[in-house]
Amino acid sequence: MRSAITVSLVPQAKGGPFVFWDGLESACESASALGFDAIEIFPPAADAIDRPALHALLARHSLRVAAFGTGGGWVIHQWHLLHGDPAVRKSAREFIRQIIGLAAEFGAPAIIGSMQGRVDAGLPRAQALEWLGDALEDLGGHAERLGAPLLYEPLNRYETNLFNTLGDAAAFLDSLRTRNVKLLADLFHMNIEESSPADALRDAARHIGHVHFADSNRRAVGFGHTDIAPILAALRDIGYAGYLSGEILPLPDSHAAAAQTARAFQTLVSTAHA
């Protein structure tokens, strides 16, 4: 398993669960100093990233990109894949498509989290799932042609009424033709929704493509009450070799949150190889 930490480039998302907020150069410098393998980037749009500059920055600090988020489309524009207006759904899909292209250039997946939307009053659930499935087929296929997976993130009940557990989301992915959409298992959301996060990870093992490494209170692992040991044991048991990425609140401050995430990860690695 590899370690990653989040950086947001979206001022409108201030207060959200991202650790670094002062630009990519500062984030890369801090991440490298703390021993992270990668950063996870939340951009305002694909064209907001200076790609040559980011390649150079990553090389200088011996870092990779773990993933790119697409939630800027929701935060900035209120676009999502289940909007009642087909023009908005089209804008949401195109926004995600562009970030998939950006992510693939860096060997990384794109994440569909908040951009999935929710089933609003008056929208039949069957219609919502048809729209979601069509979008995932299209975007998953696009990502596959570019050589990268697409990540779908089940969110807790307060953020969506689509799929809140790994099992329900995995069953939906099994109904699709594409096999290029993987699950993002967010330990914060799982703390709310799963009766046993460890069992949920084992049951959805073949679908797991990325993990958000967060405690029960959405702070760094070790700053809440989640029993992390059985979760990490489950990840080892299923052979998960991807990133544990700290998508967490920057509390008590960004450096302390990142440092605690790094310590928690280093403890995991030393335990796994003991």
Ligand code: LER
Contents of the next structure:
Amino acid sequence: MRSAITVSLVPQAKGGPFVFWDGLESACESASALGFDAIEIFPPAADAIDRPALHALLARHSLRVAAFGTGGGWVIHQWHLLHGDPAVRKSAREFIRQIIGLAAEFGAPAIIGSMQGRVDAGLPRAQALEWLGDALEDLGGHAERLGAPLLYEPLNRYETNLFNTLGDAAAFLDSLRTRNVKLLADLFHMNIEESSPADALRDAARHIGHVHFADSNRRAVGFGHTDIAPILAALRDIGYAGYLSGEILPLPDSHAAAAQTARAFQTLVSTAHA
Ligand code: LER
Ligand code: MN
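Based on the form predicted on its own presented above, generate the structure block for the form predicted in complex with this ligand.
Every component of the complex follows; first up is the chain already shown.
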């Protein structure tokens, strides 16, 4: 498994679960000093990223990009894939498509988290699931042609009423034609929704493509009360070789949150696995 830490480039997302907020240069410097393998980027839009500059920055710090989030489309524009207005659904899909293109250039997947939206009053659930499935077929196929998976993230009940558990999301992915959409297992959401996070990971093993590494209170692993050992044992047992990415609140401050994530990764994952 590899380690990653998040950086938000979206000021409107302030208060959200991202560790670094002061730009890519500063985030890469800190991530590299703490020994992370990668950064996970939350951009305002695909065209906000200077691609040659980012390639150079990553090379300078021996870092990779673990993933790009697409939630800027929701935070900045209030777009999502299940909006009642077809023009807004289209804008949401195009926003994600552009980020898939950006991510593929860095060998990384894009994440559909908050951009999935929710089933609003008056929208039949079957219609919502048809729209979601159609978007995932289209965007999953697009990502596949560019050589990267697409990540779909089940969220807790306070953020979506679509799929809250890995099992329900996995069953939905099984109903699609595309095999290129993988699950993002966020340990914060799973702490709220799963009876057993470790069992949920084992049951959805073949679908797991990325992990958000967070404690029960969405702080760095070790700063809450999640029993992390059985979760890491499950990830090892299923042969998960992707990222554990610290998508967490920058508490008590960005540096301390990142340093604790690095410490947790090194003591619980690297050394146990060496
Ligand atoms: C996104 O990765 C996520 O976990 C959502 O809760 C958005 O904040
Ligand atoms: Mn997440």
